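In the form predicted alone, a lone chain appears below as structure tokens.
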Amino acid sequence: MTCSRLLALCAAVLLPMAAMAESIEGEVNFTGKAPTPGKLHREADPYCAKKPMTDPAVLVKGGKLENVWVHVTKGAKDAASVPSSVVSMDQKDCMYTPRMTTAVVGQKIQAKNGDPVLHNVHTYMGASTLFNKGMPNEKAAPIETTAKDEGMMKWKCDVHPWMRGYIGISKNGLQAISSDSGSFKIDNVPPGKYTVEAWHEKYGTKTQEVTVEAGKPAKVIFKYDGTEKGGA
């Protein structure tokens, strides 16, 4: 054997899993007649009747669901390092910005409110409290927390029942939330056998199995059509 081919040997068995890992990636699409997002009364507050809006909780364009949480439930590793980034979850014009983020256990999540009016961050998860704090204007200092547990956390001020915002907590990491065109990718998926779940805060969740190839990223395609329940 020549030396440029033991070489290449040795490099093949030497390479490092994540090299090999592939993607699921997919859309998630809407195939019942879409809602016409209904006006958010805001009045009892002069500061965020300011700024009319319209109920964000489910939005569709062009027959694509947006801010479905896109995540591995079965088949894979916890993952191996926690992002050193902090999660942001801020309160802006009265509402939570972003609507839906993600997170890894262990991974720092700060809250903010950027508005010069009281907000209240509840967190839940599921039906536990995680936490209850009052934030009194833009002056207030962050809260600052750890995601502990996976699942989906949900935020709410008590103040204005209408502000809504949720973080998915993944163990493994291998999650994604879909884009304003219903699609989502999650990168550096192992090859191998998963379950993979999508959750939407209104019609809830569906679950399908999908298998990663080397060489060859996992296609798959959620659909929802108005008439499921189960999500927040």
Second form
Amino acid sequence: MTCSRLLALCAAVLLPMAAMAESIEGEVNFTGKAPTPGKLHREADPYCAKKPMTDPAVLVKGGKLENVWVHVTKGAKDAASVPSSVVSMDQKDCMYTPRMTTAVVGQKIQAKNGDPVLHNVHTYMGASTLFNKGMPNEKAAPIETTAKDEGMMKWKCDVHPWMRGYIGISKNGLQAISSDSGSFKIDNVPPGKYTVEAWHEKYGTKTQEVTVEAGKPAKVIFKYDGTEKGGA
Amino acid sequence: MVLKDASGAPLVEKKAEWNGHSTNPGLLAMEEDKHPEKPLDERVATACSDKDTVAAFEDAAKTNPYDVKPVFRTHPHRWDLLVKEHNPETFGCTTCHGGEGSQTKGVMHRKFRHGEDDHDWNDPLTDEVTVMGKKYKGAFMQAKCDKCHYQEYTLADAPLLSKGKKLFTDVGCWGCHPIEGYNDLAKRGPTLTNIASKTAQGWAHTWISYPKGWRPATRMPNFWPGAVDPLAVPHPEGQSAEQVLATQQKLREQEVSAIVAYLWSNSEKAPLLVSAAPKGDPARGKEIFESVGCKGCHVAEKGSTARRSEGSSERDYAPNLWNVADKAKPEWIYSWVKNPKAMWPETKMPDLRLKDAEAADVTAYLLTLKSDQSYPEPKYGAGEQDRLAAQGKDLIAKYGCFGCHNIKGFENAQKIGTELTEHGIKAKELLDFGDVQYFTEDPRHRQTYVNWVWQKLHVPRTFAYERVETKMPQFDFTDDESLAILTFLKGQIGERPDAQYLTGQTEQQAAVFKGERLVFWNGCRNCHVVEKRGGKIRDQFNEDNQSFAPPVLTGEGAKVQPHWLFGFLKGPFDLRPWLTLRMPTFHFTDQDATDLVHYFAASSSKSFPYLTAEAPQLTGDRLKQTEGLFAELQCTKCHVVGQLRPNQDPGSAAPNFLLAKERLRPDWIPIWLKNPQALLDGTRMPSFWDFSDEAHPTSPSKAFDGDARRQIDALRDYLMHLELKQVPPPKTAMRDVNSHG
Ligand SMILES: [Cu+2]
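Alternate state requested, the form predicted together with the partner chain (shown: the form predicted alone):
Let us now look at the entire complex, which starts with that chain.
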């Protein structure tokens, strides 16, 4: 069956969809030599020491970079409606999980402690502290907060300096995190011109302009070579 | 300045608030309550005697009750700065605007209302000033602040005056110019009584000839500006610029040789610790230099502007060391870094308590910092040095070198410059414009006070003529610097209003001002944030290693016990031994240390001397519950008890609990525990309790029936009596700090 035969039907189905939204998809390539993740020094806390870990700051597999926050910084017209779901940032085995996720301004964020040891949740926007709360153990009441401003919300534990978490916060909700294959997909993007920014915790920011046309997903490839500095 | 107490509440001397003349019914009602006997309108008239102006007030008040005084509309921050702090009913207009008493109208044929017409205050009620034809806004209003605020170094609303005062102090203008309030400062430049132990004559010759040529960000001025720029001196008739330059250079060569000869003939041996510097490891020395705190004050990189003085963006706080080995002898460097004050008692450089081996390493490193410049030593014929030295003595007397340096033979010499105590009201007729005519040719370039000062600061020899030799050296002040100094000078009017108008009259304010001067002079803010300002060295740190940075000393007086702080200032020790940075020993006198302790207490509105606050010893069930709570909150995950725990990352280490009972004010602990971020923004200390609803604070623990306040009080009492035996001792030795950069 082709459209020429059922032209009326095709138009009826395809056109409204195209006018509504496309996607921006692509991947994040890592062209340099991938650093070998170092062993984390978790010996100071006997509980954390039970589970040895390597540093998950730079995760490269087959030349693809994981945990890059890709988001639309310019060109989006509307603020996204605030999802009713709660973004969770948990502390498990003396590490934040997930390492990186996203939230929309206004969305609820919850932090739990799944460990029987003290963690303090110290969050930052840039260099400014948002809050710093102690959670002595898994019985501690979860911390409830709301994504307030756009930007990268950093999570740190001062007791265990290796613990890091990241929540990318945007108003327009046009954002994604690169997967372990380096790929990302931002859905529901109306046709138009956009500035897309990639952010990695160690290698910082890259930007690209992209035009989204009706009827086909826009492709964006970001490249890091490992010499970049930035992030946090 | 607004002082705040530990809780952040402003602490200000209560002054009568402006109770103006508003048609705002609320304000009016308030004021009627306070002064029912005196109609508001009358009180306005006493502030300004000008009836027209008063009438204008009335008019505007009808339309905008908050803008009650149109004449004040242009006042910056008029509510806070004018109405609240300087109520015109109390201070009048002329306190700040100049002029006589409550006079606002022109007197007889004189055209001015406020201000001094002969001082080029071109628009008497504004703060604009025209210098060399260019208008500068904001300058001269600030000059007047010094009348009452003369004890203060930093006035938030008078940045130009503050800058000028700091620059004036920092550059050492008072070395030559007598000026009340600055006369007893220690000489600004290094002692020259032992110069021969420090450097060689060849280097001194190069340096004295043109200091900025060798170190561009130095404070030391140029005494032979014509030898660098022939336009810096008046030209004798018929001489070309080349001829002037050649003459000036020849003169400089002779004069500098003579001065050097005198200094070396009159130099004693410095109390060197060694006759030759012990061998050291330069790489290790560099590491020490970069980690113990030298970089709070010094840079060692050609052209770096990272450590400028507080009063000037042009001048380094302490010497840039990139070419220090050209200058200082190895045995001097070693002895100096070991104990600077032994070599020059008035130096600002503190003692970093370097061990012999560390000092040797640092010396070895500093000796690698040299340029490829050469400094030929003078060769004297028989009797020549004595002959030159005799000339040198006269030149030192002439140029007043002893104003900044201790020099043998000039112990009792008098300052050679003009007295500046009343310079701000000096009539222009008393200023010598010499043969300089060009001011009068251009109407914008008039013979005015400001033009004279401006020119004097920029090209000090400009007014010299046949009969009058000018001796002021050239500092190469920028326009910014000149405007700041001009503002400061304009404020020197030799007149103090009644004590009731002056700041610094309460014990608390006096202590703060006195302490601020010590903080400024000793450069505390290069490393520390002191009462919300400073902390330059923090540029060496980021959020990952901020726990290695020097502590923030805002609210320190509310935090620590005075006798502990006194002891620490007198003999600093490694409060956090896992840090590489060290609090140096400043060898403070008892008086200075007391004044600093008083400063911190006063800044936090705490009593001084100290009053013991109670922290009862825990016993029985209260003790048991507190021990449980202490364990539950896992405070010692970060806080050290005696020393680092086995494998503890120094980056996560927090202050030693065993010091608490000697160091902390017990009344500070609960305020801190309730909300650490409120006292120290960004601190790694988390909050465990949520006091956002003060009536029902929450706690993560069930101890004491989950009562947050009882828990916090119990922890305070526990800490104030904590002994080592109460906590399990660490099992292994402390981990190497450097292995975890
Ligand atoms: Cu943790």
